[in-house]
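The chain below stands alone and is given as structure tokens, in the form predicted on its own.
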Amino acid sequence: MRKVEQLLKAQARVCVIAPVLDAGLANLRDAGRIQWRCGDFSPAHLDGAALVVAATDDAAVNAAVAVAARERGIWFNVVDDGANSQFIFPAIVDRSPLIVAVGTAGRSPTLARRVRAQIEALLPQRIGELAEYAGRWRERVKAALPEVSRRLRFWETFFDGPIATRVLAGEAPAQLDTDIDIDATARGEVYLIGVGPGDPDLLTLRAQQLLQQADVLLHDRLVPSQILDRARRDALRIDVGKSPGAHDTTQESINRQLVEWAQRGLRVARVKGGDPFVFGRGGEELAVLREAGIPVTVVPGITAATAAAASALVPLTQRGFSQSVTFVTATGAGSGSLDWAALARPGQTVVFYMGGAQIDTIAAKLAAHGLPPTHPVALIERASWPEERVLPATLGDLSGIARRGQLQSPTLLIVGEVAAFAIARGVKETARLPPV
């Protein structure tokens, strides 16, 4: 079946040859996009092919088809054996129309299968609508430039640029139908990419393809090192973290940062943990770059909330418990607006986003607004690192737990009876909570 839907990809006409047909066989004989001849394999049911392939369990029948294929001049393939095979089937990426196809001389074809699934995971799904945008300009650009040179140059260039970035993104080629400027594809564009909670692997398959094509990446503070290391080497690394209390950096300096280098021609990243547009401030970025018509690119990250809850086995829904989910934060210049009856009302669950300094407060608001003591929670601090820690708890020694657990940045507070899920756990957790 597998060899039948290669060869049916490739638009060849296919016989099969066999006693019996299975269901998947059965189904395209049906609808006609394969012949059947019913029975045990003849000689004579070779004349006219232009390639065979013996795919049996019986290496007798497939010794015979070999010696029929090898006395008419057909190449044949054996499957599974490649030392009686004339050719083989390489492992494929179908990006259409670009094709990779990954072959160890018929000696492993696990191994090929394992390196197709490699490359497949690095290839953007949208390639190949990247080809046949390409494609329709070749000839224009060969009129327009032509010596080889500056064409090499301009390709280069294009493929790296801000219109294959929005290829790639999915907006339809058709859109993009208007003059290239050949002279533009210099300009530079900024990527707002979401890293995730801080594992490495967590990391989606676009923020690992545009790190690698940033030239200048202004990360946050608390984006580990071993995501930073997924980038290009010779990436320039600016550090436009802000400490809590501290802002060494800001916003306004990050903005700025963001359109100068893009303006120099360069890709710029801006790195950020979990997700741009949750807490991340990627809407005012965003703001900004579109007024200096800079090309954008969002790349969504798992939010830190979402990562904290699957860490600590906790649903943030759950029927019966929690009907709704409410992201917030209790730091920066609207958290002293909240409207904390809303957030004390029970048959939800709340998520306070850098809330380690606030505890105290959160605690005592939410109490003063008729959640009992006995309400659950869970602090979970590093969601998703190597010294993740969760620590459940209840309203009423929240303060206290959080006073003796000395946390850490990035900490996040889940409060709802869904937190009563939560399974305490973390490498520090013995050493650094005191007893009581």
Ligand code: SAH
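For the two forms, the rigid core is made up of the largest set of C-alpha atoms that agree within 1.5 Å on superposition. This structure is a prediction, so every number in the text was calculated from the model and none was measured. Numbering follows the first chain given and starts at 1. What changes on going to the form predicted in complex with the ligand:
With the core superposed, residue 35 shows a C-alpha displacement below 2 Å between the two forms.
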Contents of the next structure:
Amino acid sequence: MRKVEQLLKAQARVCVIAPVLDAGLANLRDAGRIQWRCGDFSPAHLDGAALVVAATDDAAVNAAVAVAARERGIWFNVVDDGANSQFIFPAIVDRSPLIVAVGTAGRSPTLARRVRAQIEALLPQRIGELAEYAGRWRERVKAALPEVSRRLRFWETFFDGPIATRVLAGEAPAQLDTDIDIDATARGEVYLIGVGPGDPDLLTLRAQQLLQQADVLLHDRLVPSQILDRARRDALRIDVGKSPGAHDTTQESINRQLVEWAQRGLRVARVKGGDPFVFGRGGEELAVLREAGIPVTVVPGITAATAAAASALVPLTQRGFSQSVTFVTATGAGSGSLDWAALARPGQTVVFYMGGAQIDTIAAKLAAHGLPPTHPVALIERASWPEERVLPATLGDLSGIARRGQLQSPTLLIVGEVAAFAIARGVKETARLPPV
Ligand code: SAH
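Switch from the form predicted on its own, shown above, to the form predicted in complex with the ligand and output its structure.
Everything in the complex follows now, all chains and molecules, and the chain you saw is the first one.
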């Protein structure tokens, strides 16, 4: 059945010779997708075949099939017997029209499958579409650039450039359907990459692929070096992190650097913690880049709220407990800009980002708007980091925590009935939670 499926996928015409068909094969026959010759094997069955697969569990029959195929000069495969086969079915990465075959000459199909899985992870899902796309332009590029070395250079630049990035992101640029802009391939571009909460395993595949393409990285302070190390070794790394109180790289300066590097024709990765569009000022950077006409690709990342919720085993929504979840920045919690009455309503989950210094204010405001001191909360420090810590608590526990210097940043505060599910974790520090 497995072989038939692979062969059909490759558009072979398949004839099964067997005394009986199992249910799967019978379905294929009923659907007209395969032929069936009912009966025991006889060498004459092979006449006219292009390939033969001996897939019985009877070694004598398999051997007879091999002999008959050899006599007729037809290539044969004996299933699970590479040594007695003339061809093999390799493990395949199928991003048609791009195909990668991995084989170990029958030594270890399991190893081949593992290597295949690694290649799968490495190749963008839409690389087949990219191959199609390039194929559509092949003749025109050939005509426009008759000189082989120029053409080679063109294609090298093309696959590294913004057009390829866009095709891989699922949008085939329409203007290319009429005319390929050869100079444009040498233009710079920017990737706004969200790299998640810290653990490199929580990177997306696309983040990893684009990190490897970038010539320049502008990264936040909190992005760990293990993630930056996924970039090319010769890529330039610039720390544009804004640490509280320290000498800032202003947002304006970051915006300017992004534009300048891209205008020099480089591929610039703006590497941000979490998701670029959740309290990450990604929107401002996007606007500046669009204004400057620089192609931008945005890669979503796992945001701190979902990472912290996973760490604490707190479902952000849960039937009967919470019907909505709100992400709030606690910066300016005291300034009156937040709708505390709405945030203090029960039956919902509220996640406060950047709340470390504001915990007292948050607790006081929520209490003032009617949440009881017993209302569950969870503090999650450094979600997904080795030093991660989960503190289940109640609203009443919160006051004074920050003042006593008991929080390690970055910290996230989850407020809501679901926080009661939080499981204390991390450095035997749970004991540090002060008594009410
Ligand atoms: N764009 C980011 C958020 C940047 S704002 C994202 O989507 O996650 C920075 C705030 O995010 C921090 O003050 C903290 O509240 C939260 N944060 C970021 N990483 C965190 C982590 N690993 N654990 C807990 N909170 C985190």
